[in-house]
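What follows is a single chain, given as structure tokens, in the form predicted on its own.
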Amino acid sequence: MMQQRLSEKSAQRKAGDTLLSVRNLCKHFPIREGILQSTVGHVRAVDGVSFDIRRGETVGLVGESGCGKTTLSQCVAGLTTPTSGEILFDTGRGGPLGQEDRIDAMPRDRYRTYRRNTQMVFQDNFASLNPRELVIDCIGRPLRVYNEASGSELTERVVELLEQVGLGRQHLYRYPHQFSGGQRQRISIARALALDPELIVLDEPTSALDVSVQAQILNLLWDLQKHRHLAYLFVTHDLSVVRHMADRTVTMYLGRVVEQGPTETIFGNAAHPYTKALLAAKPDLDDDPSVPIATLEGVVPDPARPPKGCRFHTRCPVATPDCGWEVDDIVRLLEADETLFQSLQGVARKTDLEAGLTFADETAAAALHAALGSDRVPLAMRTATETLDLNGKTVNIRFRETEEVSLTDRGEGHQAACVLGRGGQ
């Protein structure tokens, strides 16, 4: 019976059609301080992200920890309300995706269709399963909520789902703690499949598993996708998994997409220095063990005050004067020098590119003035500095004005947000 339902539904799904479209999505979390908990700023976890997911394809979402991958995946799954932007989902209305397909503007019946067709598998398979519920209750709950089955029919449906993920009837009346990590993840996948969704959001589903178990889960997901014609949003930091599973890859850094395109293109001809750095840092069995693994220098900037222009320029090994240098870059350098930072009194800004840094004494101001003209400052930052004057206890600084670095086409569906290679550079 289930096979017949799957065949009928799969016949209605056309490969290549856009299933979900994310447009300029933002999710900002307020920073509150004081007794009255006043909002003093926002953490820009997701800041203007756009991409599409087509029916039957896997989109890999990669990046360092803290780049906004999980927040974005929760927005797509409807578990977190975006601050702004649009998420469009095809619920079978017909025609291209439009404003009628926005999940925050759908009528209740269509929104219910969206929620049942978008399921999520979480990274922590133990926390995502109710420890007080039996397996039959964990997997059967979606079927009961949507009035899909009850009684003996529900039991048989759950058994069919368990068998599809490599488990069986003997596991119906056990609790989550009685299973291994890999088995719990199979139960989570079975629960996500219960309502026969079109899109499954996978939030690092294999990161907490042994290597051999990871391979089993990945092969299971591959087989399920072919059998059910599923679309996956695969969130991970493991580039080997992305290359194995994803049709297209989206690279995020500090809340923004810095590169996206066909997976083979990303791995074979990456255009953004951040993507190249991630690929270089990936260990390989063929690597010479005597050669140190490449690592990124510096730390990820505060997402509450991300850098202007290209957000990666503060750590980029090939940064240029046009990457968007600003006064906050000077402040970040001061934070690394505790003595100078403690002597800093304030920043009197005139524009985003110009400021006066005032110190407690002229010696500290002179030290910063000398440092900004030395090799302690990246060459690209020194080149982008148009004004650097010392006036007593104040250092006046102005940087070259540059445009926002946005995604540009690199050919065949490949886009990158980097000034290198853009416009003939």
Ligand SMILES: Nc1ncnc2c1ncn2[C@@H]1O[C@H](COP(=O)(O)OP(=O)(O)O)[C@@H](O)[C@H]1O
Given for the second form:
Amino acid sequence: MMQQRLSEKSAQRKAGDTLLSVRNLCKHFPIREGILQSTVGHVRAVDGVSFDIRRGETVGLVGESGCGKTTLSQCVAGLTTPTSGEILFDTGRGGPLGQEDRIDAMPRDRYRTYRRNTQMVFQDNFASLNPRELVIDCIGRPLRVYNEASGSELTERVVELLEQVGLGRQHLYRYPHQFSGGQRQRISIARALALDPELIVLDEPTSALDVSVQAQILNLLWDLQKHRHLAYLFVTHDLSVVRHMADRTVTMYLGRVVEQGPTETIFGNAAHPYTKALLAAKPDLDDDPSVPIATLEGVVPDPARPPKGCRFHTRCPVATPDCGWEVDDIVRLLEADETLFQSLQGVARKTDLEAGLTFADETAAAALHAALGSDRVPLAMRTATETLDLNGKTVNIRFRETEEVSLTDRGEGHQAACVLGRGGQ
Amino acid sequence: MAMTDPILSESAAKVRLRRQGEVLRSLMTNPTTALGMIIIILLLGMAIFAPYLMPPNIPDPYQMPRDWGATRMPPGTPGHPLGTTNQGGDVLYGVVWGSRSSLQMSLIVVSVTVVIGVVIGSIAGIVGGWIDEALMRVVDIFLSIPELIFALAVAAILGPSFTNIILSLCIVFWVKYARIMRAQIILIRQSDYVQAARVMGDSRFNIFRRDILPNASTPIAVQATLDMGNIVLVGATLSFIGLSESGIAEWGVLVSEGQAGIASGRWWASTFPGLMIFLWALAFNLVGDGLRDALDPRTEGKR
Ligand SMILES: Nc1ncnc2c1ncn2[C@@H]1O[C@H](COP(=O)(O)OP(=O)(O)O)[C@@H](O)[C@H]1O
Ligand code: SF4
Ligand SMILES: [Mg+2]
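Can you swap the form predicted on its own for the form predicted together with this ligand?
Zooming out: every chain and molecule, the one shown earlier first.
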């Protein structure tokens, strides 16, 4: 009976059609301070992201910790309401995806279709299972929610699901704490499979597991996908996993997509310096996945105050004068230099590109003035400086205007957001 | 085939039962908890079988019997192994029926306050906003006053009687449950397993019933066990001060009424009931602490 249901469903599934589309998605978290809890700013966890997931494909989502991967997955899974932008899901209405397919504006019955067709597996295999729920209740729960089965039929369906993830009947009446991490993740996967969904969002599904167990879970996910025509949004900070699993790869940096394309293209011919840096830090499949990926210099800037232009310009090894240099870059420079930062008295900002910085004494001002003209700042930044003058205790600076850096086509289905190598250059 | 499969003879109910057995076993492996359990079993046995252990010969068994022919007898007197009071009440009778009074008091107060606390905590945690703010402000105020002082004030306003002591304890003891319940709701609501339930489209009611309630019940059960002891301690103190009725078989009242004789060497009328209050409070506190460890699903089964 299960087999029949499956084949019916896969007949409707046309591989390659867009299943889910994320358009200009933003999710900002207010930062509240003080006793009145007034909003003093926003963490721009996801800040204008667009990409598609097609039926039956795996989209790998990579990026350093804190770049917004989990927030984005939660939006896709319908767990948080985006600040702006939209998520469209094909509920079988027919025709191209449009405003009627927004998950936040669908009629009830179609939202239900989206809801049961998008499932999620979490990183923490312990926290994602209710410690007071037996395996049979846990995996059977989605079936109960949709009145799909009860009694002995439910038991049989759960056994079937357990067997599909490499567990069995003997595990029905156990509690989560009686399993190993890998087994618990198998239970989570079985629960996600119970409703026979079209899309599973996997948020770092193997990151919390031992290396040997990781491979088993990846193989399981791989096999399940081949048998059941699932689409995966596979979130990870481990590039080797993406290379294994993903048909297409999306690289995120500070809430934005900086590059996306077919996985072979990304791994063989990356266009974005950030992707290249990630790959250089971790080029090999057989590397120890527990070694952190980013060996880039500098720290990830505050997502509440992301850099202008290309957000990566503060760390980019090949940055150009057109990458969005701004007054904040000087503020970041000063923050790193304690003595100078302490004598800073004020920043009179005319625009993001022009400001006067006043210090307590003339020596400090002169020191900053000298630093900004020396190789203590990147050449690209110096080149982007249009005015730099010292006026007593004040340093006046102005940077050149630059354009926004957005995703541009780099080949078949390949896009990158970088001023280098874009159209004709 | 199905019938011979040993796994199929398994059922959810059996597994849950076995788990309770495991919790109990792990409770008993801790010596202080085991001691507490034994004391509790003895005390409860005493309370439940009081009518057989000490058959009353007056219509209201909660009144101390009076035998004006046998007042102020020391322990060891035939027929009065623990001696008698100034009014000729048998101290053993008071000890036994006093355990029944204590059990009544603590059971009523714990059940009422757990329900009130869980309901108020749930409203605060689920509704949120200004209702939450207001309720939690009340809870903070309640918690800033020591339980004993607060109960004393309420009982004093209500007037001296055993029922009013129970009433005042109910007014005082619900706050901790409200606080625990609200904190648990906020904590569990953000847990991955609730996220998972939301992803599968389960209703808020089911999430409350299947995720929040079972997981919040652990700290509530621990607090309830501790309170079984604390309530008797506070209740007996109120009786001692004179906020209960005179002449009833209640430990605090017995201590209070017997203390006048201590100066003249008649220590037994208040010492034995006092010892019972101490044992009762100690035993429930020992078990409450043991439960806290045993019920943690992350550690249980690993020992
Ligand atoms: N609920 C929240 N409230 C405030 N800030 C949040 C919240 N969730 C995530 N963030 C912030 O958003 C950014 C992205 O977080 P996250 O999506 O978890 O990144 P990742 O999964 O890539 O590590 C981080 O700076 C994080 O601190
Ligand atoms: S636009 Fe390209 S070159 Fe410029 S900073 Fe960004 S990644 Fe580096
Ligand atoms: Mg994450």
